[in-house]
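Below sits a lone chain in structure tokens, taken as the form predicted alone.
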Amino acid sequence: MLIGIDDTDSRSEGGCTTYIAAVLVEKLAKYGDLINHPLLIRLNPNIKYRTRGNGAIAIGIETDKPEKVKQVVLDEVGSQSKLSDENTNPGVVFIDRASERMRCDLKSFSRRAIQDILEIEDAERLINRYSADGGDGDGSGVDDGDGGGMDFCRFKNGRGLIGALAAAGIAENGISDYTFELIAYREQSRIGTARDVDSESIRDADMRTYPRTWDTVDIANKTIVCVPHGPDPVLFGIRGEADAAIEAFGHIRSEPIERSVLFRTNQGTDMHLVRAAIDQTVDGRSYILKGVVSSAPRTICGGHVIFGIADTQSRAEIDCAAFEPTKNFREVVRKLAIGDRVVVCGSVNNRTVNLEKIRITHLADRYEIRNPVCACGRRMKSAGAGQGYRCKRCGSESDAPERVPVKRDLDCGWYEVPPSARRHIAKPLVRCTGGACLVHPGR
């Protein structure tokens, strides 16, 4: 049985879907054998209803007590979800004996949930196809004629069914690229108080395990990244390779930890990005776009840096933005010039790319315009508007100024926003060191 859960937390009231998974990992162990690590799946980061990371979870279990497992899961989701928040609408999905058709439909649905914008109706159509109750409440999970069964439960409007189906779909079909996050949770009595985690031990853990762990510390901006600040039960989370996350965890000193769980996840994979042409972009999706810098970078109110790129074939243009939270990344962007060829990665909103990464593939030649040097060795002076140049020493004249090449203070290659501004699902450049392209990881 695969169990998918989403939308149990609240921006204002806290809660955490991964914490529910952590509790269920312990409670379900008595009813069967858990399959692999629980999954933490990050969905489209542009969804307006999302909480901080837009994450859904999936748990796999081999059991001969399916009804007991379902009851335990629903009891836990019902008791821990922040249902008083109008934007908290949990969904739970149970899948067993998935047919080939169901697997295919789930795979497509999961991809769309990560790269596109889905509505509750999209989830209901999939549920109608495979659940005996077809969207009326709790399905029976019986065979629907396609060789598969699906059971589900919605709370309130059930928007969480979207993420629950997507996470279960990833679990059913597997994931080709994945990373891990080891999350430590607080004791219940401490939730709502300031977190007590020793910063020096985090920095030490980071230095010992980087680059096998990442996004633990933002060195350039002197920020601890792995410790959240909201009212949720997460104490800290270490992202990276499984063994390295466990190693780093062992070096961190903190307040007492209630429990910890190692999640397999699509964080740090760029699964949300779609290759497209500039004229194909739609708001609310994330892209990899090629273009030529068509307008020079300019800094606007708030410290955001904006520049334009254009498609050399369609001539379509789009703005790109390095917003103020990207800090030192903006210094790279400010050095771009018209004519530079780039590849940009990020989400599109209001016809502007919110930059996550940029690859500079070619730097345009830049020149400084100077008065020409006379044959006598003296630099000429302007003879007046539109009248060329004249040497005051010997009287020689010239119509053309001197064009002196300017060395660019910028290298080709990949650049990224710093860890403190990175989205959970964005692939850090430390994972992209293979190949011939130069990368400049942000630390």
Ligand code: ATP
Given for the second form:
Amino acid sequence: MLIGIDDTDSRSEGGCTTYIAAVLVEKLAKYGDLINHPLLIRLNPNIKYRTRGNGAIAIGIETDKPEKVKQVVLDEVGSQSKLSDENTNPGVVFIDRASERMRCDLKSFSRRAIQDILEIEDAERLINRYSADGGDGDGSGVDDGDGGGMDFCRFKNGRGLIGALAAAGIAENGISDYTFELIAYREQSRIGTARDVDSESIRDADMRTYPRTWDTVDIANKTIVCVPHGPDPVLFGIRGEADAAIEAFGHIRSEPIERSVLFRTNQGTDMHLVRAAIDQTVDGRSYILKGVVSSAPRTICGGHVIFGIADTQSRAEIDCAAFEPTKNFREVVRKLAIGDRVVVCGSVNNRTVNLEKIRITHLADRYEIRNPVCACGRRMKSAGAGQGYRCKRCGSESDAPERVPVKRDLDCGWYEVPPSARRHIAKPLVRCTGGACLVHPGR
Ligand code: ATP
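Next up, can you give the form predicted together with this ligand of this protein, since the form predicted alone came first?
Below: every chain and molecule of the assembly, starting with the one above.
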């Protein structure tokens, strides 16, 4: 049985869907054999309803007590969800057996949940098609045996069914690229107080395990990234390869840890990005776009840096932004010039790409314009607007200024936002080494 769960927590009241999964893996072990690690799936990062990183979870279990498993899951979700928050609308799905068609439908639903914006009705339609009290498999009005493999439970408006189905769909179909996150949780009595984690030990853990772990610290911006600050039960989370995350965990000194769980996850995979042309982009989705810098970077109020790119064929243009929280990444972006060829990655909102990564593929030649040097060796002076140049010593004249090539203080290759500004789902460049292209990982 695959179990998908989402939307149990609240920004103000705390809680965390991953914590429910952590408790469930312990409680469910009595009723069967857990399959693999629990899954933590990050969905479209642009969803306005999200509490933090738009995560949903899935657990797989081989069991001959499915009704008992469902009851344990629903009791846990019911008791731990922050239902008094109007934005908390939990959804739970159980998949007992998936027909080929259900598997296909789930696959496409999961992809859309990661790359697009869905409605609760989209989840309901899928559930109605396959749940026992739902439909007939294909909407034809005839029960052709495809129904019955899915069960579900919604709390309040049940928006969490979207994430629950998407996570269960990934568990059903598998993912070709994945990473791990080892999450340590706080004792209940400490939740809401300042977290006590020794920074030095985190830096040490990072030094020992980077690049097999990432986004633990942000060295350039002197920040610890792996320790959150809210009222949730997470003490810290180490992202990376499984063995490296476990190794790092062993070096971190902290307040007592209530429990810890290693999640398999689509974090750090770029599953949200879609290749497209600039004129195909819509708000709320995330893209890989090719273009030529068409307006020079400018820093606007708040410290955000904006520049434009254009499609060489359609001439469609879009703004790209390195927002203030991307800190030192903005220094790279400020060095771009009109004519540079780039590939940008990020979400589009208000017709602006919120940059996560940029690849500079070609640097345009830049020149400094100076007054020309006369044959007599002296630099000429301007002869007046539109009248060229004249040598004060010998009287020689010239129309053309001198164009001196300027050395660009920028290399081609991939650049990325620093760890402190990284979205969970974005693939860090440290996972992209080994190709032909130069990468400049943020660290
Ligand atoms: P946490 O980080 O603790 O897991 P969160 O950031 O995941 O919290 P949720 O509380 O799960 O946020 O809220 C996100 C809500 O958005 C859920 O109800 C989920 O089902 C829904 N959702 C997820 N992806 C999409 C999507 N692509 N389209 C529409 N709704 C979505």
